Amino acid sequence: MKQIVILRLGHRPERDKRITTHVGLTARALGAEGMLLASNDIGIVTSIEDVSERWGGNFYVKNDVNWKHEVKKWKDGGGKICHLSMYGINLLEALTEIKRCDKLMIVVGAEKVPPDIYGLADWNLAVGNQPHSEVAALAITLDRIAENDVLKKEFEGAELKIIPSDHGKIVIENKE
């Protein structure tokens, strides 16, 4: 199985609280283990945290890393880096040599992603070459090198479940 983890630069706790929640919970729903925050935001761990304890999986966020330290560890481990920007090269052109990966690290940068960074990746990758959402890029990305369909991954040990369905909601405690 791929090891995948996020690493967020760049966050803003006043201005970025959202976006780094749902850069968070895409990544939790689309089959990241975690993510680490290159930012002090112990709100955005516990957010992430709370939804991990009552809708299940592992999913961990290590909060206020620093990214340089991050990045090299990664890299020593054997770990590759995919850097989302949309002035990289195409997703689709690296694809199949990224699902060939058993270790990667996705930076999703916010407004100012420090230069070194694009030297240090082993991909900068564009989900188009267009100014989007980097929860997009990341869901797209997650998407597509993902081994199964993530779409119906099954998370364990929820206290919460929903029951697909085409009307209405439909939400079951978990009796465990």
The other form holds:
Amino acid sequence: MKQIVILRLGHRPERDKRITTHVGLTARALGAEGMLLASNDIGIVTSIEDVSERWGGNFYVKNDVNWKHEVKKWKDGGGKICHLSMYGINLLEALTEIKRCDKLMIVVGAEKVPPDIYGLADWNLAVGNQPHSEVAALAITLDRIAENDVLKKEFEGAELKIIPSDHGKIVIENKE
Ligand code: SAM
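Next, give the form predicted together with ligand SAM, keeping in mind that what was shown is the form predicted on its own.
Everything in the complex follows now, all chains and molecules, and the chain you saw is the first one.
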């Protein structure tokens, strides 16, 4: 199974709380193991880990990381870096190669990313060359690179579980 980690750059606590939370929740739901936050915002950690506690799995958020240090450590450990940017090459062009690697760090920015990341990344990948959203770019990337269907992913140790229903809401609680 591929090990996938998200690196979130440029998060501004006063503006980006909601979108960074959505980056984390999307990453968790669609197969990443954790998110590294290159800013100090403990509230993001608390809210995403609270979801993990109730809905299962082991997704983690690491607050206030030194992103250059994390990129170096990842590369030294044999991992590859894919930076999502509308200026990059089309995701489809690199898909076969990306699917072959076992450890992938996916970098998403907020307003602007440090220019160094373009040189440090193994791939600068565009999910189409139009500006849109880091959440959309991440979701499409995770779906396209997945070995198994991410929509069928199961989460262990959940307190809450949804029973899919064509009408209404059915949620069961695991009381153990
Ligand atoms: N103007 C910003 C820039 O120059 O990077 C774009 C900011 S955009 C709202 C925030 C993040 O969304 C980007 O850093 C990138 O990771 C992601 N993103 C937006 N559009 C994208 C696209 N077409 N392909 C890949 N990633 C994209």
